[in-house]
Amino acid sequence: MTASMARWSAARTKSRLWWAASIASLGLIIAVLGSIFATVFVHGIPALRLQLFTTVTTGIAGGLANAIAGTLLLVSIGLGIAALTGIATALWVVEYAPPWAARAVRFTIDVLVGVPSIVVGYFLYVALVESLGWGFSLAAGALSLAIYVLPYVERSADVALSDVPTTLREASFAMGARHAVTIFSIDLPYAMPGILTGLLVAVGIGLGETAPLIYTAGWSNYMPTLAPTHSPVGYLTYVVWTYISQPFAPSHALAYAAATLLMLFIFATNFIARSFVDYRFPRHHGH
């Protein structure tokens, strides 16, 4: 056996060991995710009853209708605002902005990622809830979610739009298409999977956050009224956060049910949006 063959054989053993380690790592995170699911679902799934969807939270337990409706309202309005603002901002930054302005906007957006959610919530509490006298409200809650998730939406849309191959856009211009047409027919569809990934991350983060809402949306045992101000709104993370802290078994069951619904809701959103995009805007592979 020559020295080079021995070296090659050693390299092959090393290669196999590393691949084993790599597959073991994948196994490890699957196991951890499984453990997290088990922790929540073992307590949460038995607590799921039809009544949860039809009755409101009362006393030490009750239902979750108010929290589900509130969560849907807060997240759809908040994410709507963030999506509109974030994508439009990204479009301006990528398509129109002078370089210094693009840098300034990107820089502030990056800094916002590191601002803890409680700071966003507390800022809006002082500015909107107290100073403007909105009280705990749908408007204040939705705005706090919108601001908190804005950087995730803007940055991913920004990256996705920047990644559109120049050849595609030049081809569009060459065929006589105007800039605005190119944006709608080439840039946005091509960037859609990336934009959507950002939106989905934002939905997950928005649904999972408690801190910005406690000081803005407040909490309510009643169904949300749709009044933009002076009417607090309930949401699911509050139930997870608060009812887990109560000394009653029914409250714990409700908290786990809320956590389960929250996770199912996030996963359903992910699944639906992913399959929609994969169908409408198939992912581009290779270059």
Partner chain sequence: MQRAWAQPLLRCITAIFAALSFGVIAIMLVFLIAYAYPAIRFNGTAFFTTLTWSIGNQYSDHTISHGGYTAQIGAAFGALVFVAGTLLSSILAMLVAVPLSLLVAVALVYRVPPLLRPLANAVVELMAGVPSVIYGLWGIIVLVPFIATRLSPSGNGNGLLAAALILALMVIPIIVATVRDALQSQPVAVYEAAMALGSTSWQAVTGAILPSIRSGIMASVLLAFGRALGETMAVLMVCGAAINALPHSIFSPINTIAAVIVSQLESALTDTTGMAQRSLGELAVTLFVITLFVNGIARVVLRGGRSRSAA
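Given the form predicted together with the partner chain above, what does the protein look like in the form predicted alone?
Only one chain is given; partner chains and other molecules are left out.
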């Protein structure tokens, strides 16, 4: 009995130590993130003026209208391409692909996740900007973001579609529904929360990327022309990366303002999407 109590006491002590280490690690992470957010907001919120949204950058000062418009265009188009390609690929892998093909696609997607964003940007610089002669452009920049976020969209859709209960699909087939009808009426609605989660991750990654855009979108102090090629585009991460290194207060204010806007965009996107999921798919609330 004494030996049993000693083992129980040791196990309890070990469990408490693990809990304490976990809580300490969580507290450290929250403290680091909180300090980052506080630093950005303290410097960025005072810099948010109406002028930022109505004027373009001029040298080390001006506004961020061109960068805001360029960011929204690049991320929207890139995410649209990645969503169509990624979800379609996931549907093929889950519904139609033979086992060897599904394994090959999943392995390729996993490898693509580990490719540095700067490598994606340089590859497209050589392939599109130089070889095809597109120049720094909206199309090249959007494609670079699409390729970089594609693995996150595809894998989340793959997992979500694979988790659709077999009983629901069998019931649909038993009622005489065709395969395509089952996909659009059963599979996609059930998997939509998981798919949207992947899209949210993709939005956050797309908003925060700089390296692939430097090689493909370039930079412009003017508003986007919407021309797909031969027209550089401004974006917020370039302002953060470039202007914070300048030895001038106005450039620092622009950099912090751009960082604040990026964080607010990510928060707003997550809040809106999560609210939509909770409203439209209440059965998944809390999952």
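Here the structure is a predicted model, which means the values were calculated and not measured. Residue numbers count along the first chain shown, from 1. Just so we're on the same page, rigid core means the largest C-alpha set that superposes within 1.5 Å between forms.
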{"property": "Pivot point of the rigid parts between these two forms (hinge, one of 135, 35, 168, 252)", "result": "35"}
{"property": "Angle through which the smaller rigid unit swings between these two forms, given in whole degrees", "result": "13"}
{"property": "Rigid core superposed, the C-alpha shift at residue 29 between these two forms in Å", "result": "3.5"}
